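One chain comes next, on its own, written as structure tokens: the form predicted alone.
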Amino acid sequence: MSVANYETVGQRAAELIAKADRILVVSHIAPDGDAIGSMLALGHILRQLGKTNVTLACDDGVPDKLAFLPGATAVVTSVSGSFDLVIVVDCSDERRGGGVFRAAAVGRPLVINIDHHITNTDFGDVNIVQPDTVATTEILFLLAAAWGVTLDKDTAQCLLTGLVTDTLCFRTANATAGVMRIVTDLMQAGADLSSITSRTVNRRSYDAICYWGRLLQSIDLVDGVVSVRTSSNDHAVNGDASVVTLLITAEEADMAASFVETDDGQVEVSLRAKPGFDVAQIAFKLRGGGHSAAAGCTVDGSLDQVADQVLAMMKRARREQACA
């Protein structure tokens, strides 16, 4: 979408921002690079717009591998008091906004919803939802231009992190020439592509590698769907959710899933699909969300119960989609 169109779609958002005194920026639980990059980048943009009373919040805080991003130390995990405006980024529905969003919602503030997930429920008073973008940071890049904000090095670093992580370092089908032009602009503004790639894509702890070694011994491939199951005890210490991204590289698989049983009777489900297949609708049926190629949800039940249910849905969807 062009900058001109963002001047139209972002005008109401700009008006709400201009009127607001106390602003809260929220992203989703279990945040990834696009969630944190979007939240921090928007914080920098709002300050350039003259907003000094801005709070950045996420239930689960900033993951260690994203702590290098400028402004990461300012993120809080709980909020109190009232806000004039809540801006939710990279979050497909209110539930994934977590406790910080629920706490702020008690005061009934206006909500701006900025996201790129096709399963977004349009829960904001103003919804800037563009599923054709590769990351929420791409939307924020275009909004910043529409709002007349000149990107500094810190903002560019945060925006580029979202693009890198949500495209697996530009290996996804939607990493178009237009996206690469944005990458060039961000690098010219001071973003360090090599550093971002090294910290977010090419680096993991020794414990995480050992975890992968144990986990990969239990992978299963049936009817073009590859999957793995694990308990939270192992995952909480040594886990790395990107294992499902490795699973989908199997030549024989069209869909992949990882299932992690938590301590509170739930299972965290991560789904992936090769081009031409869609796992977003499966996640949406289970009150989750995401994209056609990458989605997730949290489901009540035991590990085997949930895994069997979801795998049955995936195998049925794969057969239907293969025939479409």
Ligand code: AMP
Given for the second form:
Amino acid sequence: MSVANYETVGQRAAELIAKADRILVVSHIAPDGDAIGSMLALGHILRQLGKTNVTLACDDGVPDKLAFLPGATAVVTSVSGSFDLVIVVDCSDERRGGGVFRAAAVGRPLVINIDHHITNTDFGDVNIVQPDTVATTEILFLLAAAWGVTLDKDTAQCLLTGLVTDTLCFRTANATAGVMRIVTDLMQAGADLSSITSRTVNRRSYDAICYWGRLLQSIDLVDGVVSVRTSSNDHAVNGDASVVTLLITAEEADMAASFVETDDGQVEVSLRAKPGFDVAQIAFKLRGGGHSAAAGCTVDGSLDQVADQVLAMMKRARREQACA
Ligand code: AMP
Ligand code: MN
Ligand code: MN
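Could the form predicted in complex with the named molecule be shown next, to go alongside the form predicted alone?
Then the entire complex follows, led off by the chain already shown.
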């Protein structure tokens, strides 16, 4: 999207923000660095715009490894009362906003939806959805510029965290020269790249590594799709482990999947694709979402039933995409 478009849609968002007294910022359940980075950065930006009544909420709170981010202690996990405006960041649909979004929606507030998932459902009154950006924090960087906000060190640190985590530290295919220019601007504003990488992409718990070991016992590679599945899951470390990010590095694979059975008859599915392949549409068909290279969904059913169904969809999509 061009700068002119950012100014138009950013202007509409700025008008809603200017009129609002009570603002709620929501990011997605099971939050990652972009979800928390976006929520905290937007909190700092809103305060610079003169907003004094801003609540930051996420059902699952701030993961320990992101607690170093400035402002993280202000995040709440439930909300009460009414809001004039809810700004939802890094969520492809309302369900991703979890219980805090559902609770706030009862009062019918205006909703601004700021996101970069290709599968976004445009659920807001104002939708700032940019699938060509690497992270929601990239959109916030551009919006802050359109709003005339000068980035301070804390805001820059939160914005850079989203860029680092969603690009696996600039290893994804969408890490362009333009993105690296934003990185430079953020570092000049005071963001500390080394502290972010050492606390996020270069770090996981010992338990998460042991969990990898257990999951990898089920590894399977068929028709260019590599996968693992488990019913003896460890939810405390599952998000931290992100074993699928390791699987997609297999030279022989174009797509990767992990299947983790929950205690309530569902399977959490994480999907990855090499450049030139797309797993977002598979996740979307299963009521999930994501990006062409990384997507996910939660599907009702038993482990083997869901895994077999999704793997069949992936193999068909891979064949079609290889021919396209
Ligand atoms: P993950 O595999 O959990 O790292 O997620 C990869 C991408 O898919 C992220 O961009 C998530 O936002 C998205 N995603 C994961 N699970 C879901 C879901 N249940 N619904 C919508 N999007 C999802
Ligand atoms: Mn996210
Ligand atoms: Mn994101």
